[in-house]
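A lone chain, given as structure tokens: the form predicted on its own.
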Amino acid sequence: MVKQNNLSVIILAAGKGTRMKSSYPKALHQILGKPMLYYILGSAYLLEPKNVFVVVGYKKDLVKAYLEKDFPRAIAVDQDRQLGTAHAVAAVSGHRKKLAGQVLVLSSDCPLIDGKTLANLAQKQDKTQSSATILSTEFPDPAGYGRIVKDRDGNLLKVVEEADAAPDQKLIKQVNTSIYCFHRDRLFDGLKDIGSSNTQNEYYLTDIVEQLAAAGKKVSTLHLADYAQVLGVNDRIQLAEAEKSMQKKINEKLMVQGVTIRDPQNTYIQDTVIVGQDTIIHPGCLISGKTAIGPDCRIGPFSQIADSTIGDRTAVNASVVLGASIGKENTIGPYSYIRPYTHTGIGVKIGGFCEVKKSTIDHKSKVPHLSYVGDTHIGKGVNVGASCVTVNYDGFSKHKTIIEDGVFIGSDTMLVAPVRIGKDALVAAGSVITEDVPDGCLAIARGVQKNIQQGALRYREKKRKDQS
């Protein structure tokens, strides 16, 4: 991406989108778990602008804290009443000496856009030293967009909105797209001179085209013949049309860098995630944040991953990974829960209904099934049964187990911390283990083994005499 020395970037985020029917602010409505307003950022700052300004109006603090959280080199500006588009811009009228010579507005609710077409955008304005570029594209059904109205010469006149355009101009499929590079000072000294007498009773950015245009200044329109990428959401409808049309091109640049994506239509990835050739991605995961999925691995059904790294030829089958780091060749799963601050070695099994929490559990250990980790280091070569518990939390606080090398856990044990299991030592199944066992020991902490005679008959027939 070309770097634009002379270019800052306004993005209008004041708008409660009523349309929405939602208490939260338009720009934060989520496709594929990110804000609207995330994409538009992201690919503003492709640009590598001299800033970026954000103007805020309702329900702003929200908007302000995710900034914050997550671009926090934005600069956000009130709108405190929503006048139009226009006075928006004219929101941003007191950082005018930080701003740069060009001024890219640029609208939240239009994340699909690609950085490459702002790019284009701003380096169309910048060569032909236009007063204003818009850019513009026809849509199939135009309706609901401003109209592009042009003289015979093909030179722009004005841009006319939906609401107060004639039946003539509705004919029109050439459309404003709502985002636009001006000259900063044309913008500015515009905005002074823009009125309210329309439909809508708001001031129009669109305004400032037709001024200039009738002043004799150059005014420009980029054509963009990918219109997907300017389709606006107005509702939730459209919020789901949008994140389908996200999901696709976020998985088919996985697909063309090698990734096998089994059905594409069921499968939810984030454009943050990293994922090596060969992998095989199946129906109905989701994947997101700082993700790395090595080579070569095979992930799903039905499988959640978030902020982890997946090591080489490691297969998750149906289980949730969060903030986990899975090392090479390991198999998790079906329907296990790996929480943050998991790592595991090469090799290693999860399996399934298993639950492990903020452990390490080192080469070639296995913890088949059915099993709680909690707070545990385990070490190379250990084998925990089925049924086993680390318990960890005593009602105050949590404390650690440590499992050495090459030890074997019966099934059905209970590992009261803190308690240390010294190498090649077996605790017996169906034990609770409250103190350290030494190295090579045999642990059995049972309770003693009564058995009755003739007391399962006289139980039964005990059983059915209460119930005649």
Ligand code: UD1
Given for the second form:
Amino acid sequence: MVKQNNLSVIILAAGKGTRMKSSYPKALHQILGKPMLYYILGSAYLLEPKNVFVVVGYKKDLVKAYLEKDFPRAIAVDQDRQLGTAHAVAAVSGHRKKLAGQVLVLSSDCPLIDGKTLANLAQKQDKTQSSATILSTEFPDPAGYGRIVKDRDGNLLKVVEEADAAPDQKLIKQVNTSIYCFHRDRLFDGLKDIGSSNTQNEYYLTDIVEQLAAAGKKVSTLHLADYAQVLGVNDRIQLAEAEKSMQKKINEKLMVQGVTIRDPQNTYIQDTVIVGQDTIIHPGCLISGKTAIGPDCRIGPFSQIADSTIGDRTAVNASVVLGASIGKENTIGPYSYIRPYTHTGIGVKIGGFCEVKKSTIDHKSKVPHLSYVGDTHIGKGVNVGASCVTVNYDGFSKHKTIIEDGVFIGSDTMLVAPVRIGKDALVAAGSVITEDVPDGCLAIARGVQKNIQQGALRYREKKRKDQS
Ligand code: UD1
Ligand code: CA
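Next up, the form predicted together with this ligand, please; the one we just looked at was the form predicted on its own.
What follows is the entire complex, opening with the chain shown before.
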């Protein structure tokens, strides 16, 4: 998008969001696992503005902590008492000199807005030399929104809030989206004259429209047909609607790029995720963070993948993969848990009910059934039998297990770390290995079996006698 050096952004995020019935500020309520603020800031930064101010109030420390984490360049401004949207913008007046000539005002509870729409709005304000340009839309049900009141010739007169609207004004379908682009000085000069004599005793930013229009200043609207972009989120029902909208947008973008999503309504993918062509995503998946999935993969059903890379042609079935890098042509699951700092090579199999943590598993190695692998290096072509455990924790510290290329580990084996199993070695099933196994050795570490002749018969006879 074009660089908007002449543009500053103010995002209003101080409100409590009473109707959310929550102990968290509204701006931090999540859509697809990210706060609403993430989306609005993301769209604002697409315009490359000179600076971005976020007005914070209710539980401001939580909002500031989030900003520091994801948007450290945004400047938080305190509004200690939430006396209305005009009062919120006025909180930024101390920074007036730092602001560019054009000021975009947005609300954090309008998270679906597109960067392109914001650019169009700024462009219209600039082109028409308006003191203010309001983004308006028409909802099938406009209840709750401020209505755009015009004269007979279609000139904008004012915005009237639902609470203050006369019955005939409530019939107006064109509403204020609470997204505006202002001429900086018209905005800050105008704010000084806004009062709070209305039904809600609040300082309404919308009052500036009537004030500017009455003073003969130019006020224009940009009408948006796609009202889904400007749905306000005031309660949990609208939050769920906004999530559905965002989900649709992200999934459709991936489908256009050549990804099959079998049940888009039941697939939750964050906008940070990259997915390759011809990958099929089965129902019930959550994919998030810095995740990149290669082409021709099979993901799901019912998998959760976060902050991971998944190589080409890999299948992840009903499993959880977090902070891992999985190689090409792997099969994972069903029902496995791959934890951070796990790296796998090409053609690795991690089968059912396995947990792998902070380990590398090299090309063509298999951990097919019911095993725990932690703090371990597994070389190439290794086979780990069913129910093996790398015993990595002694109650105080973690220790490493090294399994060299070509090793075969029999089922139900404990490898008590630190321990090294040498190249091509074989560990017999049921062993508890506490010492290193040199290359090529067969290690057996289990009780010697005794078969007692007639023992079963004698045992049962004794039991029966004891009971009678
Ligand atoms: C506002 C508009 C309304 C518009 C609607 C669109 C006003 C008076 N009304 O109404 O015309 O149709 O948005 O969604 O502006 N906030 C603060 N400090 C405050 C008050 C609010 O930061 O003192 C923030 C809120 O956190 C929120 C935003 O401003 O992000 C809008 O406030 P809200 O109370 O939701 O306004 P609406 O009643 O929805
Ligand atoms: Ca609102």
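Worth saying up front: this structure is predicted, and the values here are computed from it rather than measured. Residue numbers count along the first chain shown, from 1. Each form is matched to the other, and the largest set of C-alpha atoms that superpose within 1.5 Å is called the rigid core.
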- Does I444 show a Cα shift reaching 2 Å between the two forms after rigid-core superposition? no
